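One chain comes next, on its own, written as structure tokens: the form predicted alone.
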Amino acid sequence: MVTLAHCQALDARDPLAFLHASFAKPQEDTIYLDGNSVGAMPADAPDRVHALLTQGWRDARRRGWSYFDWLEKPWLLGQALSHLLGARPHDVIFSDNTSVNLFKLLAYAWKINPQRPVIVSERYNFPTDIYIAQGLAHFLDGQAQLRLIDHPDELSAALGPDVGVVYLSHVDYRSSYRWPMRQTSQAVNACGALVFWDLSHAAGAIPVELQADGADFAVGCGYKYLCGGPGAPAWLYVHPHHQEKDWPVIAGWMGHEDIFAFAPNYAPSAGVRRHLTGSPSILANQAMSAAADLWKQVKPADLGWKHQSLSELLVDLLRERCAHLGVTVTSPLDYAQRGGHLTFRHPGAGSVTEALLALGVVSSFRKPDSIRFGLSPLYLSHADIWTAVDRLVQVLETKVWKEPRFAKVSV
């Protein structure tokens, strides 16, 4: 049986334990298992933002563009995170939000493969992903066609000479199923198509090898496991082979080869920078930089060990202590097929989630009966996982979740 002492022994081996103190401690005694929604705040983020507000906005104002690294931040943030993504430092930039980056790169990928009009995606992909694809097909008035699959096993049959782009979430936001990136990319490229990954539920939780695994394009958000704060900028990646095949879809000022030439005609910047659009989100980038400086210290191997250890511990505890109480793990049991969070099912999932909140455990509910525990390797401990499951057992054994006060489920 898994004991608290066993969890504490694992914590003694944690290669990322030195970073725990780098995150702000919440005022309430709470275990946050919501890294798949909003990550923890780096302790110095408020000071960084305050310095920008006072030294940058209040005092420097226009001069801030010259005095500070505001214009270079999208590039610097990408460099800080690139090693966790398996990308070269100059192949990743932070820009806009996930939806905008999805549109920019999906349209770009479709345009550079013009003889193949079909985009293949998952019918139950994350809503914004599928909406972007539907919107692009609508905008192109039938030139782009969307072909949807219901299950990963259907991908091979969906591939054909008319497929130009395969557009997938690396990790399913419900079950946490993780697509095998290398095998999938190889299969897609072998049929002459390009592969585009959304890594929002992977980056910052599990190490990724974008270039080695053959990803043509990728995007991800900054506010989940990457801990950039609510509304943090998103990031995008373009494989070196594709960076200068065409203009970006949005030919913005910051993507020009010489932004202060104020030239009357657009000329794209070299490399991935051409996908920058308008002025950077200075305040959001400043908050994101607090997390980026922490990520610089993280080795991908350590991230991988820690997340796998937390995830496998949680599976063991749920099956050992909660199975007889109606809990069923619905994420893949093979760790290689799991992403950042772990999902389990219970008939009263919504109310159970609310009862856990009352006991200081923050998780998330997905209809009709699923609970997600987001596992952030940088600030969660193995003891945290043990305590969270112990409180879950209390909720289920006492059946407190059936009380009327837990009937209304929050977002």
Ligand SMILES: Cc1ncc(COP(=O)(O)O)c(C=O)c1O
Given for the second form:
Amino acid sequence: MVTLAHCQALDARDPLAFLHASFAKPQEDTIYLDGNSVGAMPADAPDRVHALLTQGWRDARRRGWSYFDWLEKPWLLGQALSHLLGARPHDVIFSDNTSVNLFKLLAYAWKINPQRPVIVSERYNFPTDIYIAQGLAHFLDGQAQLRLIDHPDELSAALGPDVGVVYLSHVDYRSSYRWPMRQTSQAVNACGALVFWDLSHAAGAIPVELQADGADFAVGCGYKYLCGGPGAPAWLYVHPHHQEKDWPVIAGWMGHEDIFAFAPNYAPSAGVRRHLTGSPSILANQAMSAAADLWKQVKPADLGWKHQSLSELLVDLLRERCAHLGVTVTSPLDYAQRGGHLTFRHPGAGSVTEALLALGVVSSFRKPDSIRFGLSPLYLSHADIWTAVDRLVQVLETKVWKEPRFAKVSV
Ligand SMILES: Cc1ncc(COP(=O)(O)O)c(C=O)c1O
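Complement to the form predicted alone: the form predicted together with the named molecule:
Starting with the chain above, the whole complex follows.
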């Protein structure tokens, strides 16, 4: 049996424990297991945003562009986080949101691999990913075609000489299934196609090796595990081999080779910066910087140890203490096949998440019967996981979740 003392012993060895105090404590203290949707707030983010508004917008006005690093932020943020992604510092930028970055890079990838019209993806990929691909095929009036697989095992049969891009979420937003990035990228590249990964449910939870594992393109959200705050910029990565093969799809002035030349004709900037579009979102980048300064202190190996330790502890606790109460772990049991969160099933899942919320445990419900616990290695302890499961046991044993007050399920 896993005990609280065992969890506390793991916490004593936690290489990231020093970061817990760098996160703000909300007024209503909770065990926050929803970092797969919106990450917790770095404690100094409000002061930094306030300083930007006063010293920047109020006092410096347009001189702010010269006094501060507003223009450089998209690549400074990329440099600060690139080690977590296994990318060279100048191969990552932060801009726009994930959906826009998906479109920019999917259209670019499709165009640089000509005579191969097919985009392979998963039917149950995150909706925005699939809508972006459908929208691109629609925009191209049938020149691009989508081939959707229902299960990872179907990928190899879907590959062929007509496939230009394989477009996948590294970690599934429902089950947390994690594709083996290196093996998959190699198989895709071997058939002449490019591979494009959405890492929204991986980056900041588990270390990744984009360049070593053969990713051609990648994007991810800034507001989930990366803790960049509401409306945080998303990031994008392009493998060095592909960075200068074509113009970006949105040829905005921020991606021009000489922004302030105000030249009448477009010429793309060197490297990934050509995928910048218009004026950066300065406030959002400022909040993201508070998180980036924490990420600079994180070694990928420590992130990997901590996440695996939390995730395996949660599986053990759920199986030991909740199986007889109707809980089934539905994420893969092999850790190598799991991403940031862990998903389990219970027939009353919606009401159970509401009852947990009343006890200070924040998690998320996915229809029809799944609960996701997002495992951020930065601000969660092993004792937090123990307490969250203890409260789940309480909710299930007392059947309090059946009370009418928990019938209405929040989003
Ligand atoms: C896998 C994945 N991709 C993209 C998004 C959405 O990205 P955005 O709203 O920044 O466009 C989400 C949001 O939850 C997601 O889970």
